[in-house]
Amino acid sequence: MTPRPTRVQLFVTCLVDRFFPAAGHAAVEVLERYGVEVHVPSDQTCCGQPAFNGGFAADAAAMARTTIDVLSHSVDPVVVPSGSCADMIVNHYPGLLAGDAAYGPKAKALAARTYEFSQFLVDVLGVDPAAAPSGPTLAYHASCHGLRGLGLREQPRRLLHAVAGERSADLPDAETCCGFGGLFAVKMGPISSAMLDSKLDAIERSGADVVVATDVSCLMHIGGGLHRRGSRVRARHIAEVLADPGHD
């Protein structure tokens, strides 16, 4: 049986880092309170994975490079509080790095070490959270490259409904994207809006109090969205629900 770790190291991601700090606070608290010490490598920076999307794979492989040398100062298991970082580093890296004799190596072994924070908490740690008393009634928006890439689907909906329970709302077409998609949004601009007023409208029928997604990418989108409508319904990180599960 492999041990269960005691330590990991924390890659943030840009816009944990940039926008939505508490997501990255909350996913510290949590590990925390399982008995994880938790390392923040300070010279971590981007994945890459906008210049990988963009078409720019020198740039993304330069970044790529980077990335691996700050995660393997130490063996540690990384953890992603976000889908789409994590299935960069797990399901890019060794693609992209492939014909690179030094790093394609490297870029397997932290691939294999890699996890996005509730898949994690689920399949290494085998956290099962105790039910919140009150508070408030919870939908889960399922993020694509979560969902695609790295197969994340039981993992989030067990950890938010052992703490929601009967206050866990069925949100319609959950596995639907959202509309983002990081530059997709800016080069499909009406596009992606069709698709958000969409994800909008089915969230409002859910009659949840929060949706709950494992990115803040798509969070951002949507709790962008629901601000504009001036919608009631909030948007939360599945880190910041944890920390917190009573919290509206």
Contents of the next structure:
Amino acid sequence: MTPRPTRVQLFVTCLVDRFFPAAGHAAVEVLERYGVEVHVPSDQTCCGQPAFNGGFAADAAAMARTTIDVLSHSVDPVVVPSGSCADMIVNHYPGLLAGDAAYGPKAKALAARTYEFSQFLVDVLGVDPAAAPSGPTLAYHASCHGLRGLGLREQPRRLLHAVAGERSADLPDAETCCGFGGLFAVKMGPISSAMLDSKLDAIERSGADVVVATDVSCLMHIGGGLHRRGSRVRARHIAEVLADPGHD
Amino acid sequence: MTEAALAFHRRIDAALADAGLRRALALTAGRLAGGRAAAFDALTDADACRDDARRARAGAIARLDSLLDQFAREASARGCTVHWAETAADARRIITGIARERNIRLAVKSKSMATEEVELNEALEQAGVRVVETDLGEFVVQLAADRPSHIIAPIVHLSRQDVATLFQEKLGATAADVADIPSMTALARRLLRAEFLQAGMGISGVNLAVADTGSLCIVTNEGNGRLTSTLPRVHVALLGLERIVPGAADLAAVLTVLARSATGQASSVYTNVMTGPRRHHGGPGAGPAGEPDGPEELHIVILDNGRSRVLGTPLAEILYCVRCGACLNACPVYRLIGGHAYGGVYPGPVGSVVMPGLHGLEDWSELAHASSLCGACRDVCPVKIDLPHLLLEVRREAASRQLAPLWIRAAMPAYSAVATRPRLYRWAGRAAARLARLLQQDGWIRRLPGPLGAWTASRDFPAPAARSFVEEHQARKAAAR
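With the form predicted alone in hand, show me what the form predicted in complex with its partner chain looks like.
Now the complete complex, all chains and molecules, led by this one.
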């Protein structure tokens, strides 16, 4: 059995860095709470997913090389508070750089030690968070790439159930896409908006106070939609909920 | 954007504005998706079944040329006439030729997307052949002068009431005739029975051809495929050249997942395997009395129409497809806009690869952008085609041919140039955040400029933080020391 890691590198993702720093700080706080030293490589940028999904493979590969360099100064596991960006590193970097003699092997090595945040907590650290005596009712939205790319089905639910217990709302069609899809949200705005509407209706019907996900990209979309509607429901990243489960 | 892409966006807007369509789609696609899920849950090893089917299809596509040769040889040896159609026009010419030479005035058809693809009905009508669609859904489509909007459920876009009104208008149906679905079905059946008995030609597609016996497998739920292929004197089967398996074992592997994926049934109600035309007294294997029924002539038209161009390309995996329609039912985009919006014969995730693959990126690559890459299609594909990956391949090829919108073509290399220079990235991020914060009110931006306005048309956009996570984290660490 591999020893429990005591140090990780945090790749926060470009969206957390610029738009949702609170989710990044919360991830640091939670990891440190469980005895893990967190190193934040200061040169980190973007994993390259926007270019990859747009069909700009060469641009995506350039960003992948930068990210590989940034995260290969140490062999510590890499934790990513985003299923989508972790999926990019784990499932797409090796293929994207398969023909690159220098970076192909590095991509594989990085993929093997990269984890989405909740996956790392449950599968690697085996944490079982304490129940919070009070707090908001939570609904969990399963972000697509974490769910279908990394197989994140149980881990986030288990963590949320541990802290919220009975304060968990059942979200219908929780595994249906919210319609974000990166550039899709802009290129195909009307479809994306219609998908979001269905998601928002389900969230508001669920009776939850807070909708939780593993990805700030989906939360940016859902949260932006909730705010436009004037909804009382708020969108929060799972790290924020675990850092402060009583907060609403 | 190309004119074709603009037209696609106009069709999307029209579909999204059609509340009746949205309701009909949610109901039927939802029911089909639910049926599929239940059928696979009931299998003891659903995943292994999908692996078996994938192996069967991958193996066949890997040696497609030799299987096709074998199939043509075996089918000919059993009395079939095999024709090769390189293009849709070839298929139309061959089939109208067969009808003309035999002076055929009426043809009955069972459901076939390949005939839709080559626009066979129009060609036959022009050649003086009346064509009657006998699949109930296609019968309605024909009556409405419409197009199928789904691979297996052609009228998924219509409600029961839509069909009742159509029957009253076009068939003079009474209120009792359209009182419920069984009554409407009974009316269609009465009308169709007479057509079956009079038709000189039957036309079908092929679900799968079996190479080692030269057989054709056709599955239907209404029995119309069986009537179409046995009653008329002449039968014509249009076979997409990729729809082949080496033998019965691989046929069984695919059939195990086909109906489950399509409708949630363990198997279709009618699974026909036709081997050669009717054998008469004294024919090989026919027995002393000969076969009681079957067509006197069996023509098989093998259709390429762009398929062989996909072989050996990054899109080749799409040739594994067995046209079950599960990816349509699972797709949140298809479920909102329906099949017609895609503009081609094949809609949904599979269509967004098939159409650009077969008919060119210039007119069709925009379809591949109508996906959030959520992956729901990949999860339900009976032969595990990695559809999101193929959609990305289409996007990649389109981007390399400068088919993406100008602002994206400009933005991506610029973004990459910045993101591969960490210090520049920090500086540019700070500058962009400062600029964007000028637009905010209470942490939200209600209106973004340019193409990004498509976001704020329906959603607020968060204002960037005054200080990035990395900067703040470093400051906190420094303060703690």
